[in-house]
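Next comes just one chain, in structure tokens: the form predicted alone.
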Amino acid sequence: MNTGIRWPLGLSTDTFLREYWQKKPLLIRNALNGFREAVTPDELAGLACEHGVESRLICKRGRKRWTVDYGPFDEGRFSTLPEKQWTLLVTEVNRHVPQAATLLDRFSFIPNWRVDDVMVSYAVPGGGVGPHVDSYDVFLLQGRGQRRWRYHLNRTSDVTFVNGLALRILSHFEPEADEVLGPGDMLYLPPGFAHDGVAVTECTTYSVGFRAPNRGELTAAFVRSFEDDRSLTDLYTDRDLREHDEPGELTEAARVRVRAMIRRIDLSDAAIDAAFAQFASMLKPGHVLDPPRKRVAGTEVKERLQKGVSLARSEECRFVFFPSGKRTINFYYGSNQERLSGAEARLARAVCRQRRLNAQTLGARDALSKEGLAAIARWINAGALSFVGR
């Protein structure tokens, strides 16, 4: 698969995914073919200044002092910040910034499910947000300017922080790596590896997360997709109940109920395999497709295709599939299920790959079959796609 990326010498997509992947850092020198910033600082700041963006701005005021900030800003706040050691971070900024949203395409090598976001960082010199462990998988690619990093070779054991601050700064931190980056230069690090960036001058840092969801996590998704089931033929009952004189207590026959009822629980293959496509695709807190306020018929999508116009996907939900038969796809974006086949199965397939789509990139034929219409015209009418023009 060609990403875009240009690896060391002797790597490959394959090598990397191999031998560093949630293994260990790697340090990519001019890393990305042909990259261009997505946002400028005084964009950055923008946005921060936007309701409904999530923004933080971290000031170092000494050794041991660190205060945050969270957004929306007023845009006086800018103005009055001092020359050295801050720094301003916004996430999903995919979300709000189109070339944002298509830098995530140059690691389509990682399954879009695990995408969290690409989260974009604006520092002076001295800024950072302190030495730090993650819990997610995260490529940081320089943009403008220099940036230290200091980082663990090996997964760090002492996980202890210091006491009484709002961020999670480690209490120990003796680095094991010392890299400037440049402009173009991407350091990856796996969870669990701690890190520290400084600011050596004015610089954008481009944090492209993955998720790792725990065990937890997983576990209450499968719980959760069972929280439709309103059907009257799985209730508790109890007509044998008789007077108690404990109310409180749990009685032997309302436990042996109960246990009965989560031993019924469907735990084959295919329900496990459902609630993890739901909890795959489903929409953060907070997200909402944003459907057009005109309904779009298959007629509007192909003149439109026909002319050139380009379709983007939706940065509010992930689009996953799994096969379900040897032409059929059990096909999800948001809440959204779909089990598809035939020309729908593979446009479907299509959309997972790419964030920008016309005509050629879909497939003309299946594009403009009249499924295909039908199917790009309800994806739309969904919030998933949007025209973006020519």
Ligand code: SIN
Second form
Amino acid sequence: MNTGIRWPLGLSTDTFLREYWQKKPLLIRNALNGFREAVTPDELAGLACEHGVESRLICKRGRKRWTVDYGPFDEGRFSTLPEKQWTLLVTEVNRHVPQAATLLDRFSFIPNWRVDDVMVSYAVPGGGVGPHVDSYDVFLLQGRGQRRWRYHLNRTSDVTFVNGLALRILSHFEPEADEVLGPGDMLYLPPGFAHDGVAVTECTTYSVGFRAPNRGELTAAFVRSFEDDRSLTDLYTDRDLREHDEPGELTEAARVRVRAMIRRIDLSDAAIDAAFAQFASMLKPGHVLDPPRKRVAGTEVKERLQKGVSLARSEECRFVFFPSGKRTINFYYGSNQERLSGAEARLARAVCRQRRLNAQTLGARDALSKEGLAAIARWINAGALSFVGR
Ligand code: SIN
Ligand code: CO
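Having seen the form predicted alone, the form predicted in complex with the ligand:
After this comes the whole thing, all chains and molecules, with the earlier chain placed first.
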């Protein structure tokens, strides 16, 4: 897989995954072929003023004093800030800036469902969020300027935080590595490795984050998959109810019946796989697929693809599939689920592989076939794909 990452000498995507992913940090100098900044500090500040964009402004006021303010901010806010020791962080920039979205394609060696977001921070000298640990795998890509990263090379054992702060700052932090990153350099950190990035000069940092759900989240998602079951065939029934003096009691008979109902939950592989796929592709709170105002037909899709117009994949949801039988796949995006085979299945897999698509990358024969055009039109009309420059 060619991701455009320039692994250090002797490493490849395969050896990175085997030796570093989830195991230990890796510093990669000049990490990306053709790296260009996705947003300027001014654009980032502009985003932080918009409703529906999540942002934080963190100022360091003393050795253990920090303040955190949450956006959206007034435009004038940034001109009132000091020259040192603050940082602005904007999450989910991939939803708002196309180049931040396509940056994620460089990391397609990690499965789609693990992707969280691209967060971008801007900091003035001395700015940072303090020493902390994340529960995420993260690639910290330096945009402009320089940032000094001090971090642990072994998983952090002492995770106690300074009391009474709005930020979770480690009370003890003895760094084991100390590096200054410049434009295009990147630091990979697995979850649980303490780190502290302080701006040396005015700088931007792109945090490409990968979530790992815990068992509680996965179980909750599995249970949620039953919520829509409104069937009347498995209702609680108590036809044997008799007169009683204790209306508050959950009787033995009731408890036996409820235990049996819960134990009838389908824990088959198929039921769990379906719930997992729904969880993997589910819209996050506040995310919505944005269908076009005017529905498109297959003929229009054909015309545009033949003219070389590209399609962009929505950043609102994740696109995943799993095989079901030899030639069929279950394809999930947002709350949509489709069972596909043939050209449709091949197209869905191409959509899962990259964020920008055209007739060539989709496979022209499949894309321009009757069922292929209908599938692409369906995905556009669901808001999962859109023509670039529509
Ligand atoms: C930052 O960009 O300043 C914070 C990123 C991180 O430490 O996770
Ligand atoms: Co962090």
